[in-house]
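As a starting point, one isolated chain is supplied in C-alpha cells, in the form predicted alone.
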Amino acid sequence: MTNALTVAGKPQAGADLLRIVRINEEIKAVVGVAFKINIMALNAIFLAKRAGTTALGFGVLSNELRVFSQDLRTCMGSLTDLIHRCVNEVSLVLQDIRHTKLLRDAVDLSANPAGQAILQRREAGNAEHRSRLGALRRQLQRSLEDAFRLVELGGVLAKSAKIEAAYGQAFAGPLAQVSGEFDGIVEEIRNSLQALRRSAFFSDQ
C-alpha cells in the first residue's frame, strides 16, 4: 500500500461514518412510523367490525397492514444490526489508518528491515477490514432493497384499503379517512427508503 492510498482513505472512512449515522437516524424514524401503522391497523380492524359485513374486505386488508407493520419493524431491526456492524468496521478502518501512519513514520526513520515486515502485516490486516466493510456495505444495500419492496407491497395494501372503504356504506367516510392515513404514512416510509437507497455510502463502493 502506498502512503497516498492511506491518506486518501481517511477522508472517505470519516465520510462513511457520517453517512452511516444518517442512515441509522432515518431507519429509527421509519421504525417509529411503522409502530404507528400497527396502532392504526388495530383501530381500523375495530372500525371494520363495527361496520359489519359491508367492511369485510377492509377488515382483511387492515389485518394485512398490521402484519406488514410487524414485518417492517423486523426488517428495520435487521438493518439496524447491519448498521452497527458497519460502524464497528469503519471505526476499525479509521484506527488502521492512524496506526499504519504512525508505524510507517517509524519505519521510515529506521533502517531495520524487520520494520517493513511488520508494516506489511499491518497493511494486510487493513485490507481485511476494508474487505469486511465492503461486504457489509453490499449486504446493507441488499437489505434496503428488500425493505423497499416490502414497503411497495404495503402501498398496494393501503391503496386497496382505500378502494374497499367505498363499500362501507354508513362507515364509508371514517373508513376512507383511515385508509387515506395508511396511504400517506406508507408513502412517507417509501420516500425515506428511496432516499437511503441513494446514499453516497453505496455509490462510493
Second form
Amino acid sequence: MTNALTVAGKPQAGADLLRIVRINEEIKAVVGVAFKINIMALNAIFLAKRAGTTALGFGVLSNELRVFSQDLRTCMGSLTDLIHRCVNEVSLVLQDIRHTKLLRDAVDLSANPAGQAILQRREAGNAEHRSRLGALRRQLQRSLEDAFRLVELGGVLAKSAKIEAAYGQAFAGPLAQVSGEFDGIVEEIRNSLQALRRSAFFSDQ
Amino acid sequence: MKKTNVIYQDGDHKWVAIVRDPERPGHLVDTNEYLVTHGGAGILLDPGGAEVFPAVFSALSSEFDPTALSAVFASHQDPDICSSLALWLEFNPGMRCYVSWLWSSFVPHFGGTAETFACIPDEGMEISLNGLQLQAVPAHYLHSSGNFHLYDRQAKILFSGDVGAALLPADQDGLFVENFDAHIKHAEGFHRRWMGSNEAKRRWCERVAQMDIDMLCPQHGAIYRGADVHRFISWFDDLQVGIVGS
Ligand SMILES: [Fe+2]
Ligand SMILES: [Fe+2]
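Having seen the form predicted alone, could you now give me the structure of the form predicted together with its partner chain?
Up next: the whole complex, starting with the chain shown before.
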C-alpha cells in the first residue's frame, strides 16, 4: 500500500496503521505481565497465610494486588478491543484514499458531468470514516489514562507490600522478595503505558 | 489517455475497443477493454485493473455515458480483468457483473454486493443487451479454470480474453494484427506458459472453428481479423501449452 502511504497531503493513515500495530504489540506485552501478577499474588496470599499473624497486613495487600491484576486485565481487554476497531477504521481510511484518488483522476480526465456529485458522495463517506477514527482515537486515549491511573494504584500497593514485608519476622526474606518482584513488574507496566501515551498516534494529527 | 476505436457499427449497435495507454506505468501489463452498446445500453468487457481505471473511464466517457453501463463481463478473476469493479460501481451501483460461478465469491473482494453478480454456469449462457443476444462461450482452463469468452453473432466478433493475447514491444502498437507471422512470436511464450490444458485448448479450437468470426479480440495485444482469425485458431491448435521454460 505504498501508494496510499504517499498520496500527497495524506500520509497520515499509513503511518497511523503502523503506530496502532506498535500500540497493540505493547498492550499484548502488558496483558502477559498482568497475568503473571495474578499468579504472583496467589502465591503471596499462600505465603502470607503460612507466615500467620506476622503477615496479616501483607496478606491484605496481596489480595488487593490480585484484584488489581484482574482489573488490569479487564482494562487491557477493552484497550485491545478499541485497538482492533482502530485498525479497522484506519484500513477503511487507507482504502478511501486510494479509491478516491482514482475516482478523482477519472472525473478530472473525463470531465464527466455526473462525476462531481459522485465524488462528493464519496467524500462524505470518507469524512464519516475519518470522524469515526477520530472518536476512537480519543476513546483509546481516555482508556489509556484510566489504565495509567489503575497502574499508579498498583504501584502504591506494591510499595506498601514492601513495607509490610519487613514485619514478617521469619518470613521477612521471602515476603520482601515477592513484594520486590511486584514492584518491579508494576514499574514495567507503568513504563509501557507511559510510552503508549506518548505515541504519535495521539499527538501527530 | 487511452484511445477508443469503433471496430464495428450497425446503427446503435457498436463495438468500441479501448486500447494502448501511453501514460500507463511500465510495471502494469497493458490491457484492452471492449465496450458493446445496443439500444442505449452498454456492457464493458474485462473492465480492467483499478490503477488504469481513470484512463479507461475517461476514454469510455468520450464514447458513451458511463452511468448507462448496465453490466460488465469479467472473462475470469484476474486483477487486470476486474479489480476496478468497485470504482465502476460508484458510477452505477445497480450495474451487474457477469462472471463464472467459480469466481462469484472471489471477485466480490474487488467490490460489489450480493446483487451485483450474475453467475455464468460452466456451459455458458446468453446475455441480453437491450435485445441483442450475446453468448458467453466456455473457455475453461484457458488460462483460468472458470473462464468465458463473449460472442456477438450479429457483429461476428468473439471477445477472447487472454486467448490470442500478445505482449507487444512498445513500438508495435497497431490496433490490428498486420503481419501474422511477426505478431505471433509475441504471443507464443504467453500461450505456452499461461494456458494450462492441451485438452481444453483442443475443445476450444473445435468449438470456435465452427463459429462465424470476423474479429477475434483479445484482452492484450492486437485484434485478429479476416483470415488471421482462423490462422490463429490453427496455430493455437498446434501449440503445446502448459509448459514452463522453453
Ligand atoms: Fe488472466
Ligand atoms: Fe489478462
